[in-house]
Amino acid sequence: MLSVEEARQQMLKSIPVLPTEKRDILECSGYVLAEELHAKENIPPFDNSAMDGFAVRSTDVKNVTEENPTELSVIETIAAGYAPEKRVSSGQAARIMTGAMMPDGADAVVMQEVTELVGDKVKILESVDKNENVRFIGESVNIGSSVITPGKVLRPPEVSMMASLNCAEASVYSKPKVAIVSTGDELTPLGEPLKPGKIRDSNRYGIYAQVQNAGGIPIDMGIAPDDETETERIFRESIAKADALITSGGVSVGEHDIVKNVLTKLGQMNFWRVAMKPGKPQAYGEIDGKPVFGLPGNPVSSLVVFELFVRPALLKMAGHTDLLRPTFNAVLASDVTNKDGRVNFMRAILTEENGEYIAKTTGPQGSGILHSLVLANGLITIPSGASLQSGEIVDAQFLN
């Protein structure tokens, strides 16, 4: 069996990055930028007021206090979106709104709260320094400068900056379209009564949600029966529609575990066992150059393998370079033993107490106990053969 790191590195090395595409600014959020965006204009494009108040010459209000105010003539009102028409001379002020262009002659803004407007004059009750409350041309971005670099995930701040740069579209990496197939005659669709020996098809829905959370575009391909010919047909259809295929079930050593057979027939299988718990039986291969992830049938195993293997693969396909969740130290809240010959990823509740993280397992850790993941917000890593006591340190990661 491969170790987790060996298998993940082998997989990620073969994962392709998808081609780029042009997307409208309103459809860019969540995509990874594939080009460098430069400023073609200064931002802001002119000196402007940082608040509502009065544009003044700072020398006119030097040493002014509430007990020793000064009075200035108001020569105009400058609203945002309009250019000033007059120059501010000594003894004068211009009423100005937030974002409005600074008039010539003025070098500071007195905020409205420390003034008293009486007719066409304003009483200034507090001094300001030169340049105070003024936002200057190019203060945020200078013309010609690099503003957003390739590889950046376009979040709302980046989309807003694109608009500030007058950039209506951008070149981004495509998000992977991911076909999802559950396998097995034992599976029952939602809404149908359970017959003896049958179980609910829960994995497909959990994987669908995981693909969404990883930024992929899931495609539900339903349930494939334990029939090699029909499974092959569904796999071919899935690969034709998608950039990647995820299956659950059928990757162990049972007589009806046929996913490995179909994968080998249609393409190639790179590995199918990893030294981890849960999730030892898992298949990774390719069909027509597209990655295929065969996840275990047990629900916890399926979701954990997706988290540790499929999620980083989908992120790489979408142009991300930061692929793995951060790991950190956590203190065990109780004794933990791993007698298995594989590393154990235990479901845990991680809480912060007095500046350190505390890890408490979610109870029984069987790979079929889905509720153990419902209760968890993270995973802790227990090395093979380890017997750890309460208070010892383990590696941990959040699941969201």
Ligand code: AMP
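Residue numbers count along the first chain shown, from 1. We call the rigid core whatever largest set of C-alpha positions still superposes within 1.5 Å between the two forms. Computed from a predicted structure; not experimentally measured. First, how it differs from the form predicted in complex with adenosine monophosphate.
The Cα position of Asp227 differs by less than 2 Å between these two forms after fitting on the rigid core. Core-superposed comparison between these two forms: the Cα of Gln210 travels less than 2 Å. Leu125: CA moves 2 Å or more between these two forms after rigid-core fitting.
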Second form
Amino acid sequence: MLSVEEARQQMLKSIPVLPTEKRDILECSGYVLAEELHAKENIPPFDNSAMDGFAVRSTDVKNVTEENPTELSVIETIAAGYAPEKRVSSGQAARIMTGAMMPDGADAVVMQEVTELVGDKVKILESVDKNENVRFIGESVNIGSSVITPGKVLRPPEVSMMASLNCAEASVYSKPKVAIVSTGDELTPLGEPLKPGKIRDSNRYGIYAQVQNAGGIPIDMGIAPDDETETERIFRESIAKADALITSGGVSVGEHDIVKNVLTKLGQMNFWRVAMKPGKPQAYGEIDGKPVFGLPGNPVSSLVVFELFVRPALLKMAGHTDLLRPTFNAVLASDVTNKDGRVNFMRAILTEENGEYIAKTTGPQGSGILHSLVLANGLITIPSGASLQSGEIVDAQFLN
Ligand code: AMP
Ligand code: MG
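Please supply the coordinates for the form predicted in complex with adenosine monophosphate, as a counterpart to the form predicted alone shown previously.
Then the entire complex follows, led off by the chain already shown.
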């Protein structure tokens, strides 16, 4: 059996990064940039005022105070979006708005709050230094400089910066289209009455949401019965439509656990037993060079294995390099034992108290008890054979 780290490393090595595509600026949030973005213009493009106030020559208002004010003639008003028409000479000022272009002759702005307008003159009540309240051309970004590097996730600040740089589109890594199939004769779609022996197909919906959450594009391929021929047909159809396939159920050692057979027949299976709980039986392989993730059928196992294996794989496909959720220390709120030979990812409520995280497990932890995940906001790692007491430290990570 492989350890979680071994299995994940092995799997991630073989995951392909998807090709790039050009995307419109309005459609590129959350994508990973595949090119370097340079400044084709200076930001800001001209010297401008950082305040509403008066553009002056700083030497004209040197040593000015409320008790010892000075008066300047106001020669024009410069609004944002317009070029000044006059030059400010000694004894003069131009009324100026935030973001408006600095007039020639002026080298500072006195903010409006320390002035009094008297007819066509302005009384200045406070001195300013040269360059004060002025934003200079290129002070945010200099023309020609590299501003956003390849591999950066385009978050709202990057999108805003793209617009500042006059980039209407960018080359980004494609997001993976992910086909999702549930397997099992017992599964009943929503809305149909449950016949004896049947249960609801919950995994398909949970996985669909996880794919969305991980930035992938889910494709619902429905339920495959426990029949090899039909499962094979559905897998082929899925692979034709998607960049990756996720199945749930049918990867254990039961006689109807046919996912591994079908995967081996259509492509290649790489490993199927990982020393973890929940989720020991799982399959990872490929068909036509596209990754196939065979998740266990038990609802908790399916969601946890996705979180630890499939999520980083989908992130890699989409060009991300930061693939794993950060782990941190948490203090156990109660005693926990793991008699198993496999590491146990327990579902926990993580809260911050006095600068440290406290971990409370969410009741019964059976791999079929979906409610243990509904109550949880994180996972804690209990090493195999560990017998830990309340107050001891464990590794923890948040879930979405
Ligand atoms: P299997 O690995 O197919 O033997 O499934 C293990 C357990 O998970 C069985 O109790 C199944 O009924 C259950 N299971 C399998 N697929 C799903 C699903 N899509 N939704 C909910 N439970 C499932
Ligand atoms: Mg099954």
